[in-house]
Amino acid sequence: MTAPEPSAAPPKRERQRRVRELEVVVARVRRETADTTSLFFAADEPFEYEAGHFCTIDPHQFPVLKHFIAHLEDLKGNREKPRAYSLGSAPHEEHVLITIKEETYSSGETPYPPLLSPLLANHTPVGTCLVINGFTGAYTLPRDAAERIDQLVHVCAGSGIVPNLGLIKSSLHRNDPFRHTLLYSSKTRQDIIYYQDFEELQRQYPDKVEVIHCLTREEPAGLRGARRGRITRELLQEVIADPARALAFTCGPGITPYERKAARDKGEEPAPRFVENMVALLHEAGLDRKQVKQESWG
């Protein structure tokens, strides 16, 4: 993950103070898509954190995973880091909320197989207890946002999603004097996570938010508003009201650090994906950047 306005985050140590481990058993699992899952979080404590948070997961810690583990930390040559899964929830709601997306594995396009990913998304039942570190992340939304934006614009792909539904839910939750407009590009209507979720949030705050459904691999039949296509700057500047008025944010799949190195190595730069990509739209319909808080995977 990454967050490219440190400043706009909590405190250093108000951060480390927040970030800790907790036990937590999962209390719902939800299927949202064929190849991706939401684990709802119980625990015997309140959970603390702000909306756009995340949180990690140690692999160490599931003995299925052992011998995978120790071979990858052989061809590694260091030791296996914690994941880290961003939270779909708002601090109001019950549950700690994340959704995983089954990542899979392209010879010559990524170095190693995915790990934990495939095990919490198809191997983790009602039930089961694990150990998850939290809260943390510059993805959030400034104190005083209120004070100076009408309108929150977030431009998501694929399970980048996930924390900006937990920024909408807690906004929509507090109140705030501001709209929702998302712009959610999918391949196709399937591979929609939170679709029902967003239908009954538009049908709760008609005025407050509207969502955009962008399908890039098949047309948008029978979805509202919906927009065959990737996004562009100028679907951009058609839904940003005032852009001296706005924020964005902005999560999906970014430059790996597995992109970077390959690219460096041939002299080259990488390729910009979603969020580089969708950045530099924002700023060419006229946000700057400090109105642009963005979050990568990959």
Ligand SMILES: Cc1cc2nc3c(=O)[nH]c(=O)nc-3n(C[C@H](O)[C@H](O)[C@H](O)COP(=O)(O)OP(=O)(O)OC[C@H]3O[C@@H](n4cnc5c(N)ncnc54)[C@H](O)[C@@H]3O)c2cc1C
Contents of the next structure:
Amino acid sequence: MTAPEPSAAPPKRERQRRVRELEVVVARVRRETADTTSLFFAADEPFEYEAGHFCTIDPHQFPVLKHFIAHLEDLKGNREKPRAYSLGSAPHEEHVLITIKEETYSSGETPYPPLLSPLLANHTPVGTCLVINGFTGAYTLPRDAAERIDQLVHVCAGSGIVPNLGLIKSSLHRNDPFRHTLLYSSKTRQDIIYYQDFEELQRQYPDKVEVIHCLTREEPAGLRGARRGRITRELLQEVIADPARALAFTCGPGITPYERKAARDKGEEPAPRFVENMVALLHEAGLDRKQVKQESWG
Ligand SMILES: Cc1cc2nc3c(=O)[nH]c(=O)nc-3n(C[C@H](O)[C@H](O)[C@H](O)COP(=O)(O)OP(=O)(O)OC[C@H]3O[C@@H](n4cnc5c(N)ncnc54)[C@H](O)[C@@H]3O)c2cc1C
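For the form predicted in complex with the named molecule instead of the form predicted alone, what are the coordinates?
To see the whole picture, the full complex is given below, headed by that same chain.
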């Protein structure tokens, strides 16, 4: 049994110092949904990170991508950057877990085909060796959370669930004195990532974990406590017992840098996506800026 980790984020300088290159091997692969896959990494040295951190993976390390990368770099006029992946694992666990959603190419809609996610989601069997850089990020629990909150509210969509699984497991392992309420938006039952993990956590910690699945494209038949439709202000108000004693973590699709630039070029504001909408609703539900943490990607 490992000792519980301290419940707090270290100062920025300390976080940056810990980011380094690590050689890992894929110890386990788990298909989560039709388009998401989890990879469990093992390494010869201990992993040092906080729940909610992410790692990065440089696509240049995969020889099979060599010509594809060269072509994309010619087209884009930039070197392809490492891609970030949140950790779904908690520091007390043996493996580091990342969960990859395979991006797709839609003719006429996406300017380029996705580079790294199809490879990670489909062609990294057990035994694959790779280099990751980690670990960092600000989507972590504040040091004094246990003193000032009674409820951690997780508001997630799609692969945005990944860091919140790590945050919840880590907090339960530490026996933090607050409850977790997860509102998780998915299109259909088949799109829910980590369904069994959350069933198990609710079974183990019935007084500390409540999960409400929100399905946007079908009736949630047979899903205990699930709702039909998007996450609304009314639902947030229903589940947040005392906004003054709550902290929210919201993660999911957000405005991408490409969308921001395209809107700026047209002199327009980019259209808000899941995370921007949820931050606004959380404020309407009574949480101030300091009570809402957010992370988003495409
Ligand atoms: C902090 C953080 C955590 C993340 N965690 C996760 C996670 O847990 N799981 C997960 O699946 N993903 C996560 N992501 C997203 C991940 O980093 C990748 O962006 C994702 O996997 C897609 O990478 P790709 O190489 O497959 O696609 P890319 O090659 O990056 O393409 C993705 C999309 O961007 C468009 N695009 C690419 N380049 C340009 C350009 N120059 N101009 C215009 N459009 C362009 C493409 O057409 C495509 O639609 C995270 C991102 C961040 C920032």
